[in-house]
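Here we start with a single chain on its own, the form predicted on its own, put down as structure tokens.
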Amino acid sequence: MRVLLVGGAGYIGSHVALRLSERGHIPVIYDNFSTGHRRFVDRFEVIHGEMADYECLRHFLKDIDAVMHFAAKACVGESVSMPREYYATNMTDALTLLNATVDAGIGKFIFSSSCAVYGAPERLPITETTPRCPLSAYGHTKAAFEDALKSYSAAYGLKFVALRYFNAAGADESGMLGELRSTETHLIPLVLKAASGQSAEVSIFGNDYETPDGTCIRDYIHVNDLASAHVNALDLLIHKEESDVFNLGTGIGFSVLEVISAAEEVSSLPVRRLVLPRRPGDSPVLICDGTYAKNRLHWYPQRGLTEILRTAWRWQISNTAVEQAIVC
């Protein structure tokens, strides 16, 4: 099938984007490449556009026959206080894709949705019948998309599977993809930069919160886990049709204290720590029940926080020059 990765020069979509050339499917890439990056990509179907673009869309959509959605703005503490981009782009924007998609007659939709959605719940590990209660204007906006869609399945016959992330990290193991950011929010990249000594520290949002140790506790997959979860939500979507909402979580979670922990047994390097106050938006913990997606969805993580660390310390190391300069 010709899959129209939208944002598909980011981070995950590159990932994504490769495992289905591996199952003989054609990636063909959409991204204004604001933040993703040409080399992630070069190897397959380029198209430099806009998500609000719907001329473009409608254009490029004609011979496409399905549609996976990563473009957005993803940043949680940044969405509280900047919930007007966040807004504009995960959900006015996004609507622009959604209905070019349908107006183009496609009819499978693939959507990058987060545990966000589910704010802070009061039992764990979370269900996909967890309750969604948003704690940040990400969360929001992940969640009424997800609501968008339902919509439009019901109206016009769209079906979709929407994949609730809990935290991505790690690498491809080949070297040729991981997480490159001009401006990085993520623990275990910034946890790695602050050991290689590209920064001095890493900061700690919060250390009063009622867990073990005081800091907040995670989820953390894979990213070419996450790949294949998409290729098999595709494989889904083929063969029965159905839509659909799956948690991806390997459904342990590790404190910020335990993946410093881990990250310098991996790097054999100390990482200095400063501790600040708690950040807007942020739950105490996430952790995934993956049963549904291993039942129905045939899925489950092949790769644990060892293995994160090592890919994503493996790619730090290797791409320092390029981070510092960040070419696309």
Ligand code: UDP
Contents of the next structure:
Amino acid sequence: MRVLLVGGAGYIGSHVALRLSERGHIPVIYDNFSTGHRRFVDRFEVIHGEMADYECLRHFLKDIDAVMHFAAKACVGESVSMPREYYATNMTDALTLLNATVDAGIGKFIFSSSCAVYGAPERLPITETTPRCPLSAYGHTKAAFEDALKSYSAAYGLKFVALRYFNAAGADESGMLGELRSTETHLIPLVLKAASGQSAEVSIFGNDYETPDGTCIRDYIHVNDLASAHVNALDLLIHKEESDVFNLGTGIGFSVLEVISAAEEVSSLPVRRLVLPRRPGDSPVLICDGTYAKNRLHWYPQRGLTEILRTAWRWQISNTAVEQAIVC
Ligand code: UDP
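Next, report the structure of the form predicted together with this ligand; the form predicted on its own has already been given.
And the full complex, kicking off with our chain again.
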């Protein structure tokens, strides 16, 4: 299948493009390169375009069989202080993509949703039927776009899969792809920067949560495990033609302090820490129940936290110079 990956030059999209091509599909990358990287996708067909550009999308959707949508602003804390930007990209522009997809007669759509739709659930682990109750503008935009998909599916016959990622992390084992941002806000790359001496320390956003060590707990899922879930989701749409929603995580939670200790072990270097107040919009604990994805998507995460940190550390070490050039 020819699959248009909107935002395909970014962290998750580029890993998915690689898995799709390995499994016999043809990824076509559509990206505005505001945060994506050409070198991540230079072996594929690439279109430089805006998600807000309906005409451009319509032109390139002509010979496409399925759409995967990765182009989003995705920092929980930032979304609380800049909701306008989040609604503009994650809702307004994303709806342009959805309209163009439907108007082009394409019936398969895979959406990068997030565990942020759940907020602070009362029961753990989190299943797909756990009530959605977002705490941040980011989570709200993801939930709202899921709702749009449901309405479009009912009215226009579009079939979709929404994949609610838990915390994506790690890098491709080849060492060619990984997290690379001019401003980093995610825990694992920041901890590894502190280990490598690229930053003085890592901040801990709150140590007064009701968790065993007082810091937030997350379910970290390797980006290549996420990538294979997308290929399985496409298979599901091809063979079953039914819309569905899946949680993607390992079912194991780690606190911020546990992540820091594991990173010290993998890098064999100490990480200095600084405790700061809680970050607005953060849920105390998010842990996935992946039973439904196992049963219906036949998806089994293969890698744990150590493998996430090993691949991310390798990536961090080999890309320090590139990263500094981007920041400058
Ligand atoms: N976090 C932290 N220090 C940082 C970045 C993140 O303590 O410099 C915490 C954050 O508060 C959350 C967890 O690490 O509890 C994961 O945050 P991240 O931004 O990586 O992903 P999110 O869960 O927000 O999608």
